[in-house]
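This document opens with one chain alone, in structure tokens, the form predicted in complex with the RNA.
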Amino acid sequence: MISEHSLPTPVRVRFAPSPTGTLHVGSARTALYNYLFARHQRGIFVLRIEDTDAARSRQEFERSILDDLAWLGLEWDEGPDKGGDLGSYRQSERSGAGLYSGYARRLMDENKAYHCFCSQERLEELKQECLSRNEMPQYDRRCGDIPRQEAEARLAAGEPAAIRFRVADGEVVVDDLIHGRTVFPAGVIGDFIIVRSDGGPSYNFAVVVDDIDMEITHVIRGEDHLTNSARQLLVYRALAQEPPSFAHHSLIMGPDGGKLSKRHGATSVGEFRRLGYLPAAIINYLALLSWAPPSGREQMSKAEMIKDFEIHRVARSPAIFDLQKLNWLNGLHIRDLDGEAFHKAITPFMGRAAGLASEGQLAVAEKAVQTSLVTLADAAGQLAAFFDQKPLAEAEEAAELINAASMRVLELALARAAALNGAAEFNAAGAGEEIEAARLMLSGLKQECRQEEIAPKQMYRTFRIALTGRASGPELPFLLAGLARETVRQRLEAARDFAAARLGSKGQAG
């Protein structure tokens, strides 16, 4: 038995996302096991920019991609932006160079591959007629036995050609990290192109020769990639190289139990940020959709999960994508900020209020909200009670106030109300005892209410409603000391006189 620290070759694993969209947040938790995977072995996490498809790959992903990333707070050790030791990391610059026709032409030299001259039109017939006989689609060989001279011929007659990989019967055996053994018959495979006619490496082919060069150990990806990974090895047998180790995790699931897709809701990394979603939510929520640390716990820092990731302890089956616990962690990681990081997280959420506000003001806010937040999103309307006075006219719950009870609570905290400081008269840093002071305040009124044989509870309501002609909203002192001294005041005579006026006319009536 070897032990994991007396393992001689360094970890390396690799991110190869494609850039033909965003990051996607099944993609994210690759990323996610890889990194973690890379961090916990002391291993290095290699990006790698698989863009051999021109048609669909765009300069504009790649850059997004590598930005949410970087946000998620994946760093890695070598890329594209960073450089390496081991060649380029953008597939693109690869193929210009070269890197793939070596390998290309060895397999040709040792017919373990061969040019094939079909064309997409009898591909296609050929993958019609394998269906409609109940077999699985795959190539006949015609162009398997074609002499090499003949081959030489016809490609310099311009004729058009892909390269071929010739798969031997057999089995290939893909020994998983996660799933154990499993055994693919090689029959089923068929022959795949490993050279497009225009001269690109495709996929299963490019990955090979990548994964070689860039001295990968283990691959882990989903597990769609299953079977490529069983041609994959085919490469690597008759490439004579020793393959990494592979590990495919289980797909992410929606509500309804089909592929994740935008009908779910948001499914892109760049979708949850502009929402609201913390990235130490996200990668949290991620980790835990099919792993769980021997502890059992669930909210994770980053470096709690690094601690303790293992990947033989991701689990098999599809997950279901479950927005509920995501909301759940993210509040709990807001409610761990502290108060510069939430400032700095927040910030971009606070719309008009962050141009409106006193720097008190915000401070006051922030505090008073950062408790009850799911999403960064939801801070806009929880702090509505601070910039937008309902007018008490049109607030039903205005009526509450028309009473003696109610006009003489206003009447005492108006009297109270003069000693307060305004959040336009202090800085953020003050923010804190201008808060004390105003439940100090409150505990004050509420006393002389209680001589008066007012309920403490009817004082809050009454005070609650003519401050912001709501019934719910931000904890009384927040707003107290989040509100100009000067509206404190202006509010709550207006309050008084609103009562006032109607209570006046209801004893005129009866």
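Numbering follows the first chain given and starts at 1. In this text, rigid core is short for the largest set of C-alphas that superpose within 1.5 Å between two forms. From a predicted model like this one, the values you see are computed outputs, not experimental measurements. First, how it differs from the form predicted on its own.
In the core-superposed comparison between the two forms, Arg141 has its Cα shifted by less than 2 Å. Annotation for Arg58: C-alpha shift under 2 angstroms between the two forms, rigid core superposed.
For Ala156, the Cα coordinates differ by under 2 angstroms between the two forms after the core has been superposed.
Could you output the structure for the form predicted on its own, given that the previous block was the form predicted in complex with the RNA?
Nothing else is written out below except the one chain.
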């Protein structure tokens, strides 16, 4: 296995997405590993757009990919929007400049490639014949011995032709930084197309030319490219170029063991972004899917991952996408945000609360929900407890108030609430004092209820349902501190009257 400790300087890696869709989390992990490796080695991270598939490539997808990478904090040093000394950084622009055709002519001149005039129908028949014999489909070199002069005459007459790479006998060895040594017999590879009949370069050819011209030293990508690496090594060898070091990480699988796809839920970075996940949590989780730092810790900042990332610590085993673990990490990162950062992150997810709250109320409400959010998208529902009370008549939990013990809790709570010192409006600076006053009030209420043999659980649930119409939500001290004193009194009185009326109805019915 190649040692990553004998690295050339400077290290240059690239992430090369195709703008045919949005950024999948699997592709984002590839970008992340390239980024971490480059930053750890004080190297260069290149972003290259592979857009030679003109029929499927879209500018809006390119913009979306760049936006998602920037949101994740994976800053690139060279790319289509930044330029660089070794561009262009879009394959379509490089193809238009004739960069690929020049390399193809060189291979043709050295008899390392040849024109193939076979139709798609014949190639499909050949494929089916191979499959019927339980053989791996590969080209039979029917056009491999056509004299160059004859081929040029047919081209001049308008006959379409691709260019195939001539694979010599023997074997190809891929020394991989993650997988180790993998051997591919030449017969398994077969003569592959490097230039399509429409004149466009194939993936395996364009990638080699681009990586040579951009002086890429390490190629880090998914293990589904391992066979491509064997083909690409042959092209490097034919062009007398030193190949980069390869590292092929495992793919991301769904919980059922299949490749992660839409059937498993959200799969794109944009979807997770809209669902309220933090970029710090996304890259933290993606890094851990096949890698772990020497310390074994799980919650990490980007700076910590850069410091500890080493490619030889990336595991070969498949990575299973565990949404529960992502949720856990996202909650940790949410709780670690300072007040200003949390306010900025949560603002797009506030819903109606953003327009209903005063500055002071919002300060308390944000403190309340920050400790319990799994995603930022949960904020609207939790903030509703402060600003959008669910009517008791419509709340399923309201039935829990219709008993003597709950009635007594409400009476005691009203007496305690009346003793609280607080104004109708709050300010952010006083939030801490309000919260502490609420804690003391609840502690006193708990003591009184115990004396009357009312369990703390019933006390807390009664209080919460009375204030919000819900049995769960923000911690009660925060909730009390975030509500105006008059609002607390009105909601407790409404709950008491609601329970009393229904208890009275029960008594009459009896």
